[in-house]
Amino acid sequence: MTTLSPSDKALVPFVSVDNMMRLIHHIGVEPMLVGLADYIEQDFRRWELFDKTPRVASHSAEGVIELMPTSDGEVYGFKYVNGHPRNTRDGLQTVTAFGLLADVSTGYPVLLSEMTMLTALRTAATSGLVAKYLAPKGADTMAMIGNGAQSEFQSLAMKALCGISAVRLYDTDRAASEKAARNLAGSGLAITICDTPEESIEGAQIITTCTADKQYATILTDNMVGSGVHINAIGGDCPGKTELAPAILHRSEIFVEYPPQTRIEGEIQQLGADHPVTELWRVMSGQAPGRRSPGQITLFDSVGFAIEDFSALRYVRDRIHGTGYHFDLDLLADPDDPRDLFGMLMRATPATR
């Protein structure tokens, strides 16, 4: 991190909603997701380095609100978040977000930035860059069983990175289908719309369950999972909200990114304290296997975790320099003299009614 001048110090680059839309158009939407998921992998690879805690959340009967805080010891995040699954059917966003950095020598933030468009983009980079090492080799198709707001960006990033060629697309609203299929025109990828769950894993090596509801669901039941495929669980992703059939844990190695935060909030939750599971961070790092057989089950029981916000803010922030695709806040006060705050409150010149 390079410090600021005492010139800069009291300005903050805010990167908004219409500025982060110009950020991905600007670098292009599978570019910008290879990169997000290279900044992860930097991070998971010196995982040991950062602060590691569960996400704090408040929940109530109609979702979640949750903050979720990390540091490397040189640079500080956190991004808030919401989960609220009922959203919808008032036209608002299920999931909404912003984040930011700080200097830890100073405490001073350096970037502020919205992160509902932004932990779209991460958490299909995280999807795909765990598929890169966990779905069997050759994998060119993947059933989306769920087809809201994650869909479009979790199917673009297995093609970026894994090299899907096909997307099967299931949801109990067939609209939410045709959305997705019509963003997805042009993208390179050959769709179809199918009618049930079952028809939709036909032919898949990865399958990606991403549903909204806060309950004890069963999306992938245990008759429905052949030997040798890759599961991205997703949408389970707080206390009482699951998408698999137990059975199909116990026949699969799974994966995750921090095990006390999933067995709070993971398809794990479902299973005893000490079932044991793989961190995603050994993978990458070489001190643990991936998929060691072309007829095991993977699964990655995909919660969300702070250090993949922080590589994300990471990234955005090492791009937006040179682009104008930022503003600066007046957010710090930052007197002359650092003892005297009150004195620039009386120097401020009074507004005018």
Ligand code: NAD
Given for the second form:
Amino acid sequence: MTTLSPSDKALVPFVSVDNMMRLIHHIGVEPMLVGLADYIEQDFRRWELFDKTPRVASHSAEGVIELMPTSDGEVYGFKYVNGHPRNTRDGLQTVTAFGLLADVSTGYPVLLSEMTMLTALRTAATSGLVAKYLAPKGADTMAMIGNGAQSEFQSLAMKALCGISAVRLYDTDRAASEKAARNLAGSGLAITICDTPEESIEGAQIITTCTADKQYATILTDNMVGSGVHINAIGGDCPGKTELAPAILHRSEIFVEYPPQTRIEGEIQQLGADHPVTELWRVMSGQAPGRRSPGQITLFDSVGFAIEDFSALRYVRDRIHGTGYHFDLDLLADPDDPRDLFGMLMRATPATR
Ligand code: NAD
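Return the form predicted in complex with the named molecule of this protein as a structure block, the form predicted alone having already been given.
Up next: the whole complex, starting with the chain shown before.
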């Protein structure tokens, strides 16, 4: 084919996995977690501006494929993401993703990016940001239950954003804990691998559950959770997929991203539809209190919301300028005369061999 060069306005910056990793190394993992948390907090504070909808999910016996759209009126974004707990058996990731930002005024995409790495970072940044508001003062130790792909990011975000200095790892598969311990060696965190979940929560003021199993699991039972802790529940994020015993929910002050989505997907799917929850954007914009007393159990029932992905894509768009960590995709047809799409096709004649 003889191809015609597209004009600059039709080229879409694309951040591949390789370039995302270069960008993360260029910025540094912890500074990037802090930067992402800042963008997420900015967007949570202007929450009411956004177009919001629970994500569009297509469920199967093996997992789920989801689309997560939102817009602030000027920029539109969406993420494609899957969740397939059995994938790791075949050497595949449980969660993979990519996402796009577009200019609302023209509808033209302005960024296409890998989001598997970025989702791990944005999920962790959100956890760290939320814990800043909810974890008990002086929290220095986190239990990390479920030591898969998200776990190192979660640990580093709690260090960078909340100041923890120790992580106690537990996973039903010890090899996962050993992998996490290896990856976190040199991070400045004191790492302990534990034999039971009970052992992992000894002395921990923050408990993160981040397991993957498509069922109502009970990772934490009621008697394991003492007063005053902050629970960062990451893994229960789908209908029929939870991690906490319902009794824990009844003892906790529950904080959520977007109630219409969390009631379908989060730990609170186990509760009545009118059980009170606090929306995090209200806490971040000063309209609702975060932790109110040292003895209170706070629970972040995290499911991951589209605005966090939007913030993360916004951050990447702002940070790739001048780095060269992207290349331009010829994604949009760009005829010289916008109404002559067919003519453009005809001019792109097959090359003579
Ligand atoms: P992963 O498959 O890489 O890791 C999950 C780990 O959990 C594995 O090491 C597994 O051995 C361990 N595990 C399973 N059952 C356990 C149990 N009973 N006790 C202790 N460990 C157990 O998955 P991942 O990518 O790390 O994701 C973890 C979970 O987080 C998934 O359920 C995923 O859907 C969810 N997630 C949530 C968000 C969010 O925004 N809330 C974002 C990304 C991922």
